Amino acid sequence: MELVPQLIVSGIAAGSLYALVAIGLVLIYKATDIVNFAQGESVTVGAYMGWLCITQFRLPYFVAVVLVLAGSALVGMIVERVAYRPLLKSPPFTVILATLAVGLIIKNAIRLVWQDTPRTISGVFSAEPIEIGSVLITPERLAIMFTVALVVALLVLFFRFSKLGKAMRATAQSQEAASLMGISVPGIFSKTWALGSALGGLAGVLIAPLVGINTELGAVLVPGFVAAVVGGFTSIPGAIVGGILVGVLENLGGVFISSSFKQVVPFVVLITVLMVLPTGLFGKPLRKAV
């Protein structure tokens, strides 16, 4: 019991992780209706774009992050023109496999450039673990917690009082009643997809020093869409609070069932809080007219 704080401590850093990952799904479906299964990739992506910037290129830390969000932004634009808009008019299953196909050919397109092969880059933090209470946790990993929190809070300032956040919020609510205030939905949904890749990159970059650089870590795509499915898939504040769950439970999990059981974890939590409440912690039920 003595590793309880200790496992919760670990467990809310990655749970970060996994709700930035959900926090861009969310914002997708929020406008567009549609999951993004090419979002793993965008971890990936932000981490490979990491690599680049302060191993190659040599910029300091922090540009090499502004870049790698602009540069996912990017990716994620061109997703949407390729994988979304052309079917505008097709039912949502056949976008989402248009997305999941565009996820394997990002991920297959970085293996032909780097092959397998595992790659590292060092944070600007150091990796020495420092004592809090009676809980040991890195810099490195407390700057993962505080980076998520202000980006966060960033979004709550971004949708309240930025015009095209609340554009974003009234499309999300009525793409019809939208265009009819002369908003362009298209353009939304574009600029939406931007953002919700741009936080799939800032996952990859601050991950990649804790566990390396690979061609699977869009892997993080699972627990971060358990995240989402268990906070309601709609909400921001559910996204969060389902990262910092799976996180958390994961890591007890790891450690008092089995270390194999880590990774069924996810799929516990979602089937757990789906039976008591099929719309997830924070979901609202759908009402449609008769």
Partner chain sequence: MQDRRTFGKLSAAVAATMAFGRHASAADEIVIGYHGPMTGPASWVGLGGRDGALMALGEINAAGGVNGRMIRMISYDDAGKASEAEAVAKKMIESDKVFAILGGGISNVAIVVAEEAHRGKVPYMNGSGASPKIMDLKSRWTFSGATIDVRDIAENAAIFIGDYLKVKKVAVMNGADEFSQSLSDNVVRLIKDRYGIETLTRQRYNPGETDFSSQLLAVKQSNPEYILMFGLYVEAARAVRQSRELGIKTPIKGDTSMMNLGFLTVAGAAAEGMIAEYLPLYFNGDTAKDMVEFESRYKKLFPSYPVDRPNYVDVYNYGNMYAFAEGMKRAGKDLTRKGLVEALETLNNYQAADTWPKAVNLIQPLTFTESHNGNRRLSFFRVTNGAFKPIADFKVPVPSTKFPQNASLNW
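Could the form predicted together with the partner chain be shown next, to go alongside the form predicted alone?
Shown next is a single chain and nothing more.
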């Protein structure tokens, strides 16, 4: 094993999940100008739903993944309905606090039902490392990275070619113009929150076999958020690069500076990026409509 290549590969593996969480944040932010602080709980909900499907209802993992996508999408729609829509006329800060509150409620509701006892689900792919060149990686991690890449590709196609995807992009740019096209803006919001939340849920069910399931899984919101900001908060490629950057920097910082600073390093990067490039690495200058 060579240290630096291994740190980078492991960092990319971790970062691909941060990226998934970040994309969920970005989609919702682009559409509604709101940072969804309940996104971490989508991850938790996804993991618990996967656990329910697999260990309680004895469904195959792949079926569970599909149900998790649907279920966490529903959670997103509920958050939109209770935290966003009734507060349309409130300042963004209020709405963000509301998403935070909904997240806390979800977390505590889960804790009430299943306590703090962690659960797990067994994954489909092997957790035994294989050696590629000078680095070790498990089929399980490779599968996660592949899934994230696939999802990103599907998302790109969705936004590029599907009617709904185009409508979402249009709404993100001008809600008024979108509604003049006959697009139901509240409907688009609801679907965007559903999509963003489904990505969080997917992250949850993907990571659950590796890290177990408890109510604190939502903490992955933090690196996801940093990833989104580093990537400019308005771009999917930005979120991906941001996620991978955070994963890799955590690893390099953790080893070459100190593990105490591991989680601080991404913040330092964040602040630096914001000072040099206020709109992030991939951000576009604010220009919604001409």
